[in-house]
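Single chain ahead, by itself, as structure tokens, in the form predicted alone.
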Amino acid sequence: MTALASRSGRSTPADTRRRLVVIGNGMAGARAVEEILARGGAVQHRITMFGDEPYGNYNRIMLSHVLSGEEDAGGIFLNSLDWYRENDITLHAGVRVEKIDRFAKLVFSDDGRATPYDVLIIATGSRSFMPAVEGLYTPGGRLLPGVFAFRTIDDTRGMVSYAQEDHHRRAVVIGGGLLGLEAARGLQSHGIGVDVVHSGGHLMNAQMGPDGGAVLRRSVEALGIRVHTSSRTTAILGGDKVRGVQLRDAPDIACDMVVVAAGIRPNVEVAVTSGLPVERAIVVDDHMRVPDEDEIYAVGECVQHRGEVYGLVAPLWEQAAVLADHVTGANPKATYLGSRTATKLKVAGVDVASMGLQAPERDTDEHVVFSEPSRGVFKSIVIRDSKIVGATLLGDSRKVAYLTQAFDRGLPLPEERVSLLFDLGGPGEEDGVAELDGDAQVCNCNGVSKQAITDTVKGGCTTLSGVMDATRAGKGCGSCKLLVRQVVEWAADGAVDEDPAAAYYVPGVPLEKAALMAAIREQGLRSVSAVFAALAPGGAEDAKSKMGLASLLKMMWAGEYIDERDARFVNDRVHANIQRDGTFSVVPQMKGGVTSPEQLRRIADVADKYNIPMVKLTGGQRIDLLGVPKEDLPKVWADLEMPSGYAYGKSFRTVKTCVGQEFCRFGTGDSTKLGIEIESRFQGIESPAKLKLAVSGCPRNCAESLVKDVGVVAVDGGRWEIYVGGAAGAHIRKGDLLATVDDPETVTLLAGRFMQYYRERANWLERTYAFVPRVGIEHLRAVIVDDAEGLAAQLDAAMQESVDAYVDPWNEGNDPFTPGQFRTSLPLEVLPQVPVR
């Protein structure tokens, strides 16, 4: 090697850093690495991580929000794959470590790799416990179709997909703990009827006593969820897929899917296989080190410390900090002595806080209880030697900040104990925030202390959103947002600034949408530059605002809008979709997804003539020609002799259809004809975000109408159901039923009226899946269907004006708007060749 280095005249300095390997890329493993990096560990260690799942690190607590549709899966990632690259961490995602050779200091993974380490961290977490129930698995050992665990993103996506299949109506959730109730509530949001089967005598028996459990049950049943306590599932019914569950000492329950949320078990297989000490979990000492193993640590739900195994986030964070102190040498005396667990969250829409004991254990223990079942409120505090040793709050958690602090710190209590539950001269809600110690953890998900928030406010950030962005407080499960707000208000001494820009339609013009539209109409502003000149501070133009304003003005003024091309994104300037390499994709219009042999021949000829590198069918039943240089676009359009399919803009795009009654033996309505009529009418109209529609010829929904911005379904009797606010992209949501009507003409009328209402009132880039829940389907029905506000005629007329102003933008191919409209100015990036399959 010396000779080689000498010949080349160059040598790469050897990386002398210690090799740190982490088995597990979940919340505990990633948090331990974050703590190590925060202590300068990247200088000392070359870090390699292994994770079973093929993703970055995500917030598992938020899976229930993904299930309910409140959050999309992409929004719960704590660390993207870029984070690992930026921190020089080698991540083997989707790779399982099978064994550790403690003597050779190697870990062996299922991809055949042997990875050496100097320091090893085991953070394998836990898995769903699957009880021994007959019929749970197929003969091949897989879960019976329709049975789901609830532990990972893939589990959650599978549940959402299954729940949204229209013929699935009922689900049984096995387990009435926190996770089971969240699963039940989440499935309800997809229109699924839910039964919860719980073996305990009351719900959430690990966190609260029977009295609190009874109040919680009442609140849960009020949501329409049926609860079966002291009941055990003995079998899953159905040979090929779930058809019901069999209960012990109770009638069977018919259902289409089963979610098992019966608890978790630590993942300890790799530790057992490798000869490490395992009891209930992997045994560790107060330094989070495995006994008799100087260089092997463990952290998280896979760990047993002083006989305790934790399944909450806060203990994992505390363990990770101690572990990082030792691995980096930042504080060799750091010790983890166990956690006093306190939980505050919202379960199935009900505020729940629990800490310590559920009920008195000694004759001398004091027990303060308030119960108001009719309001779903229950409060219980257990006091020993004038210190709080346990508390349960249900339905009213306003006092939780003070009680948590008193529980954690052993604060002296007022003589009048009832003031712990109510503001009767005792520590009030605000007083409780003031009394919190600086190191009290406000956000458990991200380990943000009161002091961190206070320092951020004192540093000049006095908006709630600004503090949340700066500290990540409230960016986890979100249950602490109220407390974060209280701390910010306390730290700012009441001088909290709301971020007004959050309500602006576009950032460069300080007006909400309604006021902005009123000002535009009042002053007759018909171009983007005119709006900036009249309404922006100092008349300053803002590039980020131009697209939103252009869309709004075109919607408002239709044919009177003055088009300024610099206000358009490149896609809208050339009417094609720019790709990563700087070329464009062209999607010819095929209304309703219908084409002809003649059109197909023309598309094929164009693909040959212009050497189109890829011809691909889209998810919306269209043909995409990818890889067209900008300067070739006019020639491609001319040879195609087909208009644009609108696959590029913030506008109405396509209507997907099934073949309907003309060909399908199940069809009850002519979906293809109606889809073509709708697409012809609304082609090219501007909107705050893209609009995708579908028409299905029967309730089998082959056109996926329930997950479109506007979806139409033919039902028996010649009637049509109209759904709005659905989505199946980065966000998944089943649309809400707007109306059931008798004829296709009314479908077109109401669809247009809904789209116009959305165009006039939605925020810029707000998709209908966010707009509809924000406004409320009942309100939309009242306005769109019942004309409760007398707006129907106005909405119909405004939409008609936009329809009448339609001009085929592809005509610009023969007459460019500017000389450089179709001249490339981007350096092209060479993309990998698409293999022929």
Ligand SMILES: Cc1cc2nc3c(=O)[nH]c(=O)nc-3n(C[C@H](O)[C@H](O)[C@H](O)COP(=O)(O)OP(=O)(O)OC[C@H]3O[C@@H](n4cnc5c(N)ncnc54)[C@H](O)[C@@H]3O)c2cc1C
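Take the two forms, superpose them, and find the largest set of C-alpha atoms that agree within 1.5 Å; that set is the rigid core. None of these values were measured; they are calculated from a predicted model. Numbering follows the first chain given and starts at 1. What changes on going to the form predicted in complex with this ligand:
Once the rigid core is overlaid between the two forms, F77 does not reach a Cα shift of 2 Å, moving by less than that. Superposed on the core, the two forms barely differ at D292: its CA moves less than 2 Å between the two forms.
A movement of the C-alpha atom of Y769 reaching 2 angstroms or beyond is seen between the two forms when the two forms are aligned on their rigid core.
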The other form holds:
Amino acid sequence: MTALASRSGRSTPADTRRRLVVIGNGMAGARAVEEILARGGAVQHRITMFGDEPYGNYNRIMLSHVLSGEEDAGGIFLNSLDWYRENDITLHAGVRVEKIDRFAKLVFSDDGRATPYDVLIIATGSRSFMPAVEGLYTPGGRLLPGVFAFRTIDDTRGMVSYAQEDHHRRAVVIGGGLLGLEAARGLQSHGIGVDVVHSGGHLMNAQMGPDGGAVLRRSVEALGIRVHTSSRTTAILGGDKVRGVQLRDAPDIACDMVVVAAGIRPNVEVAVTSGLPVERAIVVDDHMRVPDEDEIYAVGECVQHRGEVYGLVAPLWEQAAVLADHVTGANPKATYLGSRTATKLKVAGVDVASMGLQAPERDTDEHVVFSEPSRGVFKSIVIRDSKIVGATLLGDSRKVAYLTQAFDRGLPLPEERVSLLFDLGGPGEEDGVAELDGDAQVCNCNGVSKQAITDTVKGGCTTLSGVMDATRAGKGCGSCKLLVRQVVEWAADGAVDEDPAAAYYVPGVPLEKAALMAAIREQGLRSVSAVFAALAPGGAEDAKSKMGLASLLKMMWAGEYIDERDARFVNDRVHANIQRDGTFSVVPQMKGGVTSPEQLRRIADVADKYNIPMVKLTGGQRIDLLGVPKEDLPKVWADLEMPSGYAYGKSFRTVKTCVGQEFCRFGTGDSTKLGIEIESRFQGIESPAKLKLAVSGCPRNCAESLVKDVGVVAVDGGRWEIYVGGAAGAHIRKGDLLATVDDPETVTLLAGRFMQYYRERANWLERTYAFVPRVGIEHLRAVIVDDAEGLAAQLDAAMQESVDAYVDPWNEGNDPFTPGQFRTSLPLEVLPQVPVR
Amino acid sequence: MSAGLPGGGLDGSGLSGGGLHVLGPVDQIPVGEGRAYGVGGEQIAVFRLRDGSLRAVSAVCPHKGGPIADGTIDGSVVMCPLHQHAFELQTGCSTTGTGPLRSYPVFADESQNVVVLLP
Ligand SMILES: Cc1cc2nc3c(=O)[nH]c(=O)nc-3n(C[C@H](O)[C@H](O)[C@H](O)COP(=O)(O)OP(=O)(O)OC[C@H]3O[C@@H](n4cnc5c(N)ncnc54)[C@H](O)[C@@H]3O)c2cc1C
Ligand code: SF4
Ligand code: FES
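Moving from the form predicted alone to the form predicted in complex with this ligand:
Let us now look at the entire complex, which starts with that chain.
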């Protein structure tokens, strides 16, 4: 509608619309323009925007995700360049405004342009505050190489590429607030070890008190981030590039990178030079207008309203709406009265919510506290005159919706205060949602209100995923997903359609796993194409579903499976792991991590002969030959004369062992022998996701058995404990004890039975760490150990069938399965290079 | 590295660039898979769909240079093996928001050879 309006405006011979100029193309500037357009403002205004970043406008909040690699920089744009074009907005990207002439009504930019305005909006945001630390800058006045701020896409990209340079291993983050912790977590995902240096007495001291900070610290340290509180950085060491930091009262920390996240400062230079009122930031009134300037507005982080400067997005959404009401005349009475900031975030993977006071201030204030540091949970509520005046929640955000409302609107509280912290029949979450105002923001990342969600549901979109797609709610940091679901449920009056596709085993075949398996068995479908033909809508193939179906069919039919190679992922087509430059990595089998001089010699010879760029030990106790071109794979396998170690597939991979009884002084069981037996038996079997196992010879657990899909630990008295569902990757979980048994044979039997049950019941790509808690360890014990459902014999037989059908895939090297199976798919000139050591 | 890439461009027969290029027998490409060819100095991935028809697109993923011929396909898209960006086989357009691949007309002639047309 607005696009049309503006076009018809343009076609009139002289454009009589008012010239609206916006300085700053960030979250507030763009939001203000969106709000203006939504009020039909394009009919009245010809819009020009200046932004000194050379891009369209993007979601700054998502930079943490870009840093961690979860999101592509391209994926966080809020408005593409097309949006500016469609709405007839002139965007000067990469252009900085230097001065405003309020009398001539002109803005001067660094490209030499003078742009006239009738209405001006200043939305220059803020920048990272750089504390006075020695050595931060080069003599030329630039940041020392290796020092980064964390504010823009360019900062983030710079950090990522620096972190990925191989000799860069350690970083120090200055600042233990929200941003610093996000930066620390993000850097970790690039394999960088991180120290956080924080001058405050505890982490996130702007949002929480010392007790919450202590719990947060534990959670953060559990992630492997070192924390130094009450600690001030006095100098950056290096000279030509970062080599460390010097602290005031502690030894130096050596590092390759420094990220400064020590707070922000509003960008007020333009306003100051142009004679506008600036205190801590640009002063505005309740109409978002600069005092005494009828035609100049300001919005966002560069603004000071009633003494407050905000550093979160929620307030600027409210400001933008008021500003638009005035600029367009849609509601001349609209006023902005300030925001009560409730922070509700996921910081470094930990749910954090905080609002109002951190601690009681008066003798009569009540303080309700619950703390469970071992689980990273901390909840504290400050109550005054039976109203919530402050709350901090860490690690458990289930009551956030209700508490935020109670805080915002002063709702009456239950007698039994403890029900504010837990669901004890107190005000339920639904009540909380019903109480929410329509314009209350549900998703802060994408600025989606309760009303917007309700409207979408009323418009006929009644699945959670449908609403999320339509509104983008919950698609930011994800911490509001639960609340989004609650609002959808409330708006649909309970008539929420479960998104059926969420339960499908694979997206292209509309059946859950059990129903799919039943149909496959009934109709005798033995190949992936047969499944599509019989069960997919219109018989259509679906690329995303092929690999999952291939795995399922192989598990179900073992030797009778009809193997169509196009259904496999390339790794499984060439039995090696594809790398970022299109070459492959080869990991020969090394059962239980045991090898021989003869094998090592052969591996070394192969590495020489084929110019293998990197030979590396894997986390699973094997040797990885990296950088093998596809066409060399058959020759490499032939010369190795070792079976495949399955480092590529969704399959059983490896059994890590410790030395155990034979050599170790402490060993009480022969872990190496058992590990080799287990690996020999289950090599190569398909599963919904990879399976990594370990056997340790005593509870010292040198093979790290407690964090494996199946982990075995020898305990005193010749007995063995079997743990399942452990993980030590992106997700960390200690396995649950399935059983303690008397002999290694029973270990192998129960491990096999568990894996078969997992193969039959787990969703595609569901690791055991998700599967085990989902079905429950008691249930697993009943089925697998006690045979409560009479399934044991069947599970054992099915596993035996898969074991019997095993063939070493590397034999295909001599006898390719398909024409050109090992022909290169790389371009002539190898494109992206991975570093060669 | 180029040794494994047969096709018009490399063996000298088609270095001229534009026009029709014969890449050899269709059954060099297994059903449902793709193979890469160097043709007239360009890298082209040719896919043989399960319905028997052929599709040809550029062989290098615009996202981060992934080998498109190693991708998984269905009747309409190919998914790059590196980061799972998907591209329409017919047009080369990405369905996941990255840049497009080029697409080329391709067919099997009467002696069952793959023929691509380069602009
Ligand atoms: C990594 C990170 C994570 C964050 N996470 C959260 C979060 O989870 N939740 C939350 O609520 N908030 C978060 N924030 C804060 C949030 O991003 C800001 O509150 C918000 O971006 C402020 O919007 P703004 O438009 O006022 O400023 P900005 O988004 O900074 O936009 C201002 C723009 O104006 C440009 N500019 C400045 N001066 C000029 C000039 N003279 N001429 C032309 N252009 C100029 C700037 O370069 C910038 O592009 C986060 C911030 C960062 C950096
Ligand atoms: S409310 Fe939505 S936007 Fe927010 S912090 Fe949450 S997930 Fe991110
Ligand atoms: S290189 Fe193809 S998807 Fe990334």
